[in-house]
Every structure is written in C-alpha cells, then in structure tokens.
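Only one chain is given next, in structure tokens, and it is the form predicted alone.
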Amino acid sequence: MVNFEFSEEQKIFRESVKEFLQKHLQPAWTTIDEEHRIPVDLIYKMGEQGFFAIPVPEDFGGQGGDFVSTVIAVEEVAYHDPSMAVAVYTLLNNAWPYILYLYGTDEARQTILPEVGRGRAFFGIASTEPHGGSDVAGTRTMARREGDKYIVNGEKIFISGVREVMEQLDMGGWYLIARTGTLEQRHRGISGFALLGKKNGVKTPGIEYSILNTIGRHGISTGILNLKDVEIPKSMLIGEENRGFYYAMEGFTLARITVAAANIGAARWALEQAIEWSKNRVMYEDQRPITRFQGVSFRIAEAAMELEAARLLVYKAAWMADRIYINKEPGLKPKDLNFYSASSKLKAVQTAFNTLSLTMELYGAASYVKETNIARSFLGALSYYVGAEGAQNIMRYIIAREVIGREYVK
C-alpha cells in the first residue's frame, strides 16, 4: 500500500527539531550570514541535539536513525536558515560520515564518527579540482604509497568546511579523492581517503588553505586546499585502493538527496514570504491586495504545486535509501537509488530557484535590500543551481542513463 504518512517517531523528531531551531537558529541566521561564520557553540548544540551522523549506527557514534529522518532534519534547518549555510553544514555531516561508516577502517570510523556525531568534528567531501568539478574521474591529485602511509600532492577547490576545520573546530576533514593509479586509468585508478585537516587541535603538516569570497551561503566557508607532501596513514584509506571513485559516487548519490532536502526547506520559506507579502501589498484606490491579480495568485499556485511535487520526490528518494541501506531489502542495490537521487536534486534545486525568483519579483525593489532577507536565500539556492554536488545537466545525464540505458547515452 502507498502510505504518505510519517511514522510517529518521525513526527516527534520533526517537532523536536523545529523547537530547537526556532530557539537557536531562526533568530541567528541573518547574523550568521552577515558575520560569515557559524558559531561553534551552535554546532556543539546541534551535535548534542542529534543533527549529525543521523543514519550512522550508534555503535559507531551516530544517531542510529534513517535517511527519512536525515531529510526531515536538513529540510527544517534550511527552512530556519534559508541562506542554507547551516543546512549545508548539516547535510555534509550526514552523507559523508555514512560513507566512512560503510567503507572506512575501524580505526578511521572510531576516530572520526563519534566526534562528528556529537558536533565536535566536521567530515565533508574534497573532490573538485581547478580543471573541472564534474570530471571526478580526471582527478589529478596524486597519492603515492610509501610503506604504511600515502604521500599526497595536489589541489582541491570549492571545498566546504575549510575554515570550520582549520580554524574553528579541534578536529575535522574530508573524504579526499586522489589518484593512486595512472591518469590514463581514469576512474579505475582513484582511491578515497579520510584526510584530517586537524586532529586534537593540531593541524596536519603540508596542508595550506585559503577561503574563497563567495557571493552567498556565507555562514559556511568555501575554500581551497593545497596539499604538499601530506602524509595520510594507510589506516585512513577508505575501502580498497583504486576503488575510491565508486564509493564517492555512492556518497554523491546520498548527498544529493540531502541537498534536495535543503532546497525544499528554503523554497518552503520563500513561498511563505511570497504569500504573506502579496496578501499585504495593496494597490489602487480600493487598496486591493495584489493576490487579487491572477498574474500573482496563479503563479503562487503553480509554485505551491511544484514545491509539493519536489517534496514528494525528495522523500521518496530518502525512503528508497532507507530500503537499500537501513532495511537492506533483498534485491535492491545502491544503483537503484541513482534515478531518485538525481531526479530529486534536479527537481528540488530548480523549484527552489524558481520559487525564490518569484518571491524576488513579487517583492520588487524591496527584495534588493538585505533587510528583507530574500536575496540571502536566493544566493544560497543559486550555489546549487550552478553546480554544487553536481551540475543540473549532470543530473539530467544520470536520469537519461537510467531510463534510456547507459549504452545509449555514452
């Protein structure tokens, strides 16, 4: 039977999340955006509340939850911080710790995951390089094996969490994609590593970093990592050598669902602002609200419809992830999630962009000042519209590959 109801446990979880965010995040999100920094005490409180490593089992320091609960948390965080900075921090610290749980060594898991779960560490993704973000198979960062360690040299760009790891927290790092084979081997010569930028307050030698001056989503940093003879212990190799590309693709598939959740949270906030503004904005002698003009009310109606469609798709993707990873239903494999993950991100990101564009149009000139806060959210959504976690056309390619057949779209 089709059931569109959340479980009682999930309903209670959403209410507890909302109560926390209304108290701790909603009053602070514009200050976070202005000051370009998520306060460490807020990160700690979110860890204590169980926002991070939600699907990771409790035995490994996670919350022992599922992906539907993860999506609930990320959606609500984005609604209460529609700039999406805190949502990005939250979604990264759920998707990539889960991949570390699936494929990491016991040492890596026990070192990193409990600290992420309690909000004391960050664990994201470091894949993009200056020559192109979508060409993960063309990674040029090199990892050379020497005894019981790897020596890594290369550069990563557009990496989230650089300031948070290197300056704010005592511990953190990334799923690092690096080449252990030849460039000609493409994806078959790539490995994944748990790169710690800092551990117990001590920075890893050989890592130089800088912070990019982004136009939005200011609360979480985006930066550059320059790796010069960085030593990574063999125990921090994730899974098998030269199999890192496949684990990373699995991680992106899960991360895209949480990215989609962030976008529907921000879109939900934007639609509420558009409705409230339009009901109170009046024109002409009779002071009629602009909602009486079909050019306004019909577009709001369409935006509401699109948001509901996107939301259903996102939650179906999370439900599929639970069937595959949490419930481990026979006959289902990680690749069965590809269509739903890419579709949810494509739809949710486009919906958020369109909804925020409409909201800015309805606000008119008022949307162009910081005080109304609409532009803050628009610029946050824009980061995903232009390509974070995979460009929109990459999502279309994945979907086409799944519905037409891989051999017909190569």
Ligand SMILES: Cc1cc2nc3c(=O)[nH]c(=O)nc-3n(C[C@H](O)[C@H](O)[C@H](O)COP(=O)(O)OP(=O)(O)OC[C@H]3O[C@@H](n4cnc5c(N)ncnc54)[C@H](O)[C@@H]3O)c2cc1C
Second form
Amino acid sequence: MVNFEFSEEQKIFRESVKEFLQKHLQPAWTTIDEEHRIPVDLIYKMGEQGFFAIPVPEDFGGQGGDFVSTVIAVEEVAYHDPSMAVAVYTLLNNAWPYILYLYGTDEARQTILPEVGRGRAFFGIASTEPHGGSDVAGTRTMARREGDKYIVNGEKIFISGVREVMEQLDMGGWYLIARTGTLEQRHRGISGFALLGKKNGVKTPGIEYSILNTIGRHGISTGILNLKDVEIPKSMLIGEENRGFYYAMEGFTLARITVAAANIGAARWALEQAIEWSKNRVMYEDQRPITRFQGVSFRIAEAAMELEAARLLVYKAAWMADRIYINKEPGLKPKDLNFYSASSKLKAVQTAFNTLSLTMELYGAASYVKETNIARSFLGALSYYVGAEGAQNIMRYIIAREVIGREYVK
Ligand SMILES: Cc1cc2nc3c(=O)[nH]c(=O)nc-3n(C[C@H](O)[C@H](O)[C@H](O)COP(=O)(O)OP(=O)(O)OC[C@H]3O[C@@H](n4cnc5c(N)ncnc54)[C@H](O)[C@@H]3O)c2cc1C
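For comparison with the form predicted alone, would you give the structure of this protein in the form predicted together with this ligand?
Whole complex next, starting from this chain.
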C-alpha cells in the first residue's frame, strides 16, 4: 500500500516545530550568520523542545522518535535558517548520536547522549584529513593502544562544531575515525572513538584547534583539530576495534538523509522567495510582472517539480531508515539504505544549488546585496555541493555500486 500522507502525529509534530522556529529561529538567522555563532540559549531551548537525538530511545537520553520525524525537524530548521548553520548543527546532532547509541559502550552513551538530548552537548563527526576527505579508508590519524587507553595523534580538517564543542558547550565531541591497524589494512584497520572535546568544563589535553575562515554558513564553526598524544579511555572505543570504518559508513548513510532534509528545507525557502519576488518585480511599459515571461515561469515550474522529486526521495529514504532501524523489519539490512541515502543527498543538494542559483538570477543585482539574504543561503547550501558529508561524486559512486554491482565499479 502506498500512502503519501503524513500521519496526524507527524503533522502535529511539524506544526509544533514550525511554531517554535518561527518564534525563536526565523527572527535570528541573519544575526546568527553575521555574528558567526548560534547563541547557546537558542541551543538549550532547542534541546528542551526535543530537536536533538530524535531517533535515540528515551532510555538513552534521546527523544524516542524516528528518522521521518528527524527529517521533518531538520527540513523545518533549514527553512527557518536557510544559511544552514542551525540545520547543520541539528542534522549532525541527530545522526552521529544515533551511531553512538547503536555501537557505543554504556559509559560512552551515558556520558554523552543525555547531554545531547537535552541540548547541552554536540556530537558530530571527525573523519576528514588533509590528504582527502573522500579517502576515508586512507585515514592517517593513529590510535595506539596503551593499557586501558588509546593514544591518538593526527590531524582532522573541515570539522563542523569545533568552537561549539571546545568553547560554547560541554560534554560533547565527535565520532573520531583513527587507525588502529596498519595503513596497508586500509578500511580494515580503522576504529571509531567517542572523542570528548571537553569534559566537566575541562578541555581534553592534547587537542589543539583552530577555526577556518569559511565563505558561508557562518553560524556554525568549521575547524581543524590537531591531536597530539590525546588520551582516549578504552571505554570510548565505539564497537569493536578495527570495525570503525563500517560504523562510520552507517553513520554517513544516516547523516546524508538528514543533510538531504536540510537541503530541501533551504530549497523550499528559496523557491518561495523566487516566486514572491518574480510576482512583484514589474517593469516595461505595461508594468508586467516578470512571471509573464516563460523564460522565468517555466524555470520556476521546473524548480517546483525538482523540489517535489527531491522531497519524495528524502522522505522515502527516511521511511526506509525507519523500517530498518526503528521497526527492525525482518529481511532488511543497513546496506539496503545505501541507494536511497546517496540518491537523496545527490538529488537534494543539486536541487538546493539549482533553486538557489535560479533565485539569485531572478533577483538580479538585488541578490548580490547581503540584505536580501539569498546569497547567505546559497553559500550555506554550497557547503554540501562542494563536499560536506561526502562529495557528490561519491554519492554517484555509491549509487553506481548498488545498481551495477560492486565488482563492476571498483
Ligand atoms: C563546510 C564543511 C563542513 C564539513 N564538516 C565536516 C565534518 O564535520 N566532519 C568531517 O569529517 N568532514 C567534514 N567536511 C569535509 C567533507 O566531508 C569533505 O569535504 C568531503 O568528504 C570531500 O573531501 P575533500 O573536500 O577533501 O575532497 P576530495 O576528497 O579531495 O575530493 C576532491 C574532488 O575529487 C572528487 N573525487 C574524489 N574521489 C572520487 C572518486 N572516487 N570518484 C570520482 N570523483 C572523486 C570529489 O567528488 C571532489 O570533487 C566538511 C566540509 C565542508 C565544506
């Protein structure tokens, strides 16, 4: 049975999320972008409202929700902050805590998840290294076992949430990917750790960090982590040693659905701006709105069609994730999500990029002025177009592997 309707519960959830965001986020998003930070009060309020760790069960400090409700929340956050900063914070702070819930030790889960759930901590992903983010299997950060701890050395770059973890909040950090085997072992020699940036107000010794001067989504920081003899207790190893690559891939698969959700939220916002602007932009002797030109109206029509296609893919991916992880339907496995997750990210990011560039074009010169805010959103969405949470070509690679077969796509 196919049913494209949201349930009553989901509709009520979306309305309550919107009501909160209209009051607390919409009036603040441009200031957040200008001042390069999300006020902690807003993060705390979002925590109280249940925006973080949505799919994590309540017993573990989460909201006990599912991936469809996570996507609803993230879509709405991005619509109300199309610069993407608060959306990025929200989407990461749902997907990666879920991986910690799935594979972390009780100690790691108890230390971090309740803090994330109540909005006091951020838990993201530290995978990318200077040698190339797409080559996760080539991770060079080393984790050496010494008794009941690991000593970690290496460098992570383009990491979201560095200032938030190290300066603004407490008890948060990242799913850290580090090598516990040899380089030759590639993905089979990698482990995952819950790296705490700060614990009870004290920064973890050995973590040096800096913030990058990014071109957009200024509200959330993107930074570099230099790890020098950082001690991570064995209790913070996630799952089994040398299996961290696989958990990370599962995390990326889930996170890409939430990334896609943010991109359809921003695209929806952009399309509304484009329509409103084009209806009101009148000129020539008869003061026609520019929508009378098919060169304008047809492109808006196509953008609306593309957005609907992207939305369907994103919600289908979330629905698949619920069948696999929440309902645990027999016969379904995490890898059954690969195609849907990669397709939703590829499509939604491309849609946000296309819709925002169309909006900029229709605004004309006005889009080139900061106050009209279109470029703020364009630069935010661009972060996903250039690579964040996996390059677009990597999405194509994953889809090709699924539809053609792994052995043909090496
Ligand atoms: C704003 C922002 C925030 C980010 N936040 C995080 C974060 O929180 N945590 C984190 O770990 N990382 C983060 N990243 C990094 C992101 O994961 C990487 O950008 C991404 O993995 C791509 O890596 P790269 O940028 O090094 O590009 P590269 O891997 O160097 O790729 C360069 C180009 O080569 C292409 N390419 C590479 N391999 C292939 C292939 N096999 N087939 C075809 N084409 C290929 C890519 O598509 C791309 O166009 C962030 C990035 C940005 C921009």
